[in-house]
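Okay, so here's just one chain, in structure tokens, the form predicted alone.
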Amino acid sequence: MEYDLVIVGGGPAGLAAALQARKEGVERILILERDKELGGILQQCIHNGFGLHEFKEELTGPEYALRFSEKVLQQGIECMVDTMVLEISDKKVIRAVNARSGYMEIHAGAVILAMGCRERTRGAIAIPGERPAGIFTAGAAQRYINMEGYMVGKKILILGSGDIGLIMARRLTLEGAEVKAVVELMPFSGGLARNIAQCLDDYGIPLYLSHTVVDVIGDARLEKVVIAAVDEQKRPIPGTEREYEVDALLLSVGLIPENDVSRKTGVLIDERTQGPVVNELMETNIEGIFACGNALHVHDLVDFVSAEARKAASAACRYLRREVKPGAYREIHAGEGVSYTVPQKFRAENLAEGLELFLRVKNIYRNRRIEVRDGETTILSLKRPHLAPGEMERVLVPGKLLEGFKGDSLTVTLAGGEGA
């Protein structure tokens, strides 16, 4: 099996670069997706609030999928769903199976990884306490209410503030669950101020920052959550535990970009980002392997996937077009306040539309400056009345400011300013 392009994940972000690549010209392309039918995540978000910048109205998870998902069958674009990818090789063969045709090896000219992200377990972060049944993802406790038709409880805790976990307590209060509060660790929320205020907000729903839970109660069902104030250290403040009676304990504690297969395949994983390292044209550290989406890194908006996609994807065509221009790379680093930036390095030569970049900082900062520095001279600097961690930032550095470049990397720093 031979395609000129095979994009891994049905999601929004495979559906968009696979319209983009049929848009510029590519036959034979292939999306592979292991979920039973096109869409991801979008399926089991019923909310609206999805397609603002996309397509300038509110739209539920299904109805923004269901419109790329149409186009792409429309375009008469191959997808195998139900599929499962077990390997990708270095020169860009593709190992997957399915129940109808069994084990496929499926050669393609350039790939994209678009398989999204996943949550984090109690596991991962290790909430001490008993084992009961009761304790769910956000992501999990969505599934079932809005695709099974399950209830999770009727007295609910949330643990961390992200946007699923803010989505969902309101969702919850609305089939009639008591939702006690969230908690969250960090001394602020990881979600958009828009989800504070919508579900949150205007149903009551106390937010607890700088808390976490330190006990789980419960035998065969949760019983009790024991919450505790932490330190700057994050460690529990001894004397301000509270107790709660629930029988639901959700946890909306951070999203993973799905890459077990990219590490196999060798594609170099920024530990920052947990997505794979990539240069301008969102290429990983191997040739004709590019990178998008949830899978490169978590993002706050499903409109900033899809625009993100249909860059890799011109890339993806601008590589079998062999059109890619080679070039000495330079580094870009994150500076002070700054979590992290996606690309992490560039070429000039293929920069003629400028570099975009996209970067997350490390706390709430108030009237600050993204700055954009070669060595000690800023090239570029962009006002921001607020900004907070679970807000991605995009900022075009416009390819006659790289011109004169004289260093070998940039800093993308904050200054000035209020704030941590």
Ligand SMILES: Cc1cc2nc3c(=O)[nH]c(=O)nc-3n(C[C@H](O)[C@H](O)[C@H](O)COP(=O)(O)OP(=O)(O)OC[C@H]3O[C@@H](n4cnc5c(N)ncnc54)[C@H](O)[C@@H]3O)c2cc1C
Second form
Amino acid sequence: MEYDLVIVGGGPAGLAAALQARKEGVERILILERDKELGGILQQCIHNGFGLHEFKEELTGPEYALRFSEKVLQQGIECMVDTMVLEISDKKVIRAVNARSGYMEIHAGAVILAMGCRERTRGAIAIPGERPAGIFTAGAAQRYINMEGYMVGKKILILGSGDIGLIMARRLTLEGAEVKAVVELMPFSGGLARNIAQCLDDYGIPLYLSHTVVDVIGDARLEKVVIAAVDEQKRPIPGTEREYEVDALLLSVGLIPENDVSRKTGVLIDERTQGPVVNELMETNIEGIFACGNALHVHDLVDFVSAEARKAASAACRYLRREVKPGAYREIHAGEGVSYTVPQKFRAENLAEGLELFLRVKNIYRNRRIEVRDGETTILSLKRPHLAPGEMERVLVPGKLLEGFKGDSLTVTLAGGEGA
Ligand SMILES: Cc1cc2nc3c(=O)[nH]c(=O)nc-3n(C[C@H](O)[C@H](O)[C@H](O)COP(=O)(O)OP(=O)(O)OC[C@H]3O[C@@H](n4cnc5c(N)ncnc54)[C@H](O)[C@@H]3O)c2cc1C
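Pass me the form predicted in complex with this ligand as well; I've looked at the form predicted alone already.
So here's everything in the complex, that chain up top.
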């Protein structure tokens, strides 16, 4: 089988990438999706809040996904669902399997990695205590409730205040459960401010910052969870323990970009994002293999996933048309207060509309400036009244600011303002 473009993952990233490639005239496009339906994680996100940027209206996750999947089908873009991609060679041969065709080898002109991400589990964060039933990742609980029709518990504690944890606190409350509290190890929430207001404050659910779970008690089923405050080194403070009688504990303790397939291919992974290292075209270290969406770095808003996927697809089209210009790479470093940037390197030769950077900060900051520096010279300075690790920042460095750029790297850093 031969295609111009093969997209691994039929979530919002994969769907937007496919539509963009078709718009730019690519004929033979194939989406490979391991689930039975297209739409990715959005299928289980039945709350609203999707699409404010993309459609200027608030949609549920399935509604947002449907707007893309319907167009993909109308455009006659080929999709193989229930199909698992096992491996991709550095020559862009994709090995995949499904129940209808068995094992397949698919040759692609270009590949887009759009596999989304997975949740960190109890094992990954080493929660002490017994091992009863009743401990779920928040996403798994969401799938049980919203898609399979099972309730996960009646009295619930949630560890982690990322968006999934916050959304599940509200969802469980609406389904009749008593959510005792959301417990967060960090001194700030990892979720969007709007989700704290709409999912906790509106329902009177307490949020305990700088706290963690120190014991899990239960034989067959979870009976109690003990939490405690933590010090600045995140060590539990003796004497601050509090016990909750609960039958379910939900973990919302982080997402990890899904890159098992990418690693096997030899794609270089950035330890900070856990996604591929990419250049200005969202291209990995392997020529013709691009990445976008949550497989590249964890996004808070799906609208940005769709926009990034279109960018990766346009770049893949340029690659297929042999329009990518070679050039010397410049690194992009994360400076003071910045935990990462995407992309991590660029070639000025391929920047038509400037350099678009996505970044996250390490802490909560007020009245800072995001500065882009060429050595000691600040070439761009943007005021930000509020910065938080849970909110991804976008910076566009106009092309004209890079014209005189002589250095071998750029640094993105925080400057000025009040402390955390
Ligand atoms: C609980 C929750 C609440 C959210 N709430 C909001 C919100 O209110 N507003 C908002 O804008 N955003 C929200 N988001 C974020 C948004 O859903 C994600 O940013 C978006 O879904 C990411 O898109 P993606 O295509 O990168 O990944 P995904 O949606 O995860 O899609 C990836 C797809 O790749 C497939 N795949 C993976 N590996 C393989 C393989 N080897 N072979 C074949 N297929 C594979 C998967 O099955 C999946 O379908 C929320 C996310 C979650 C989890």
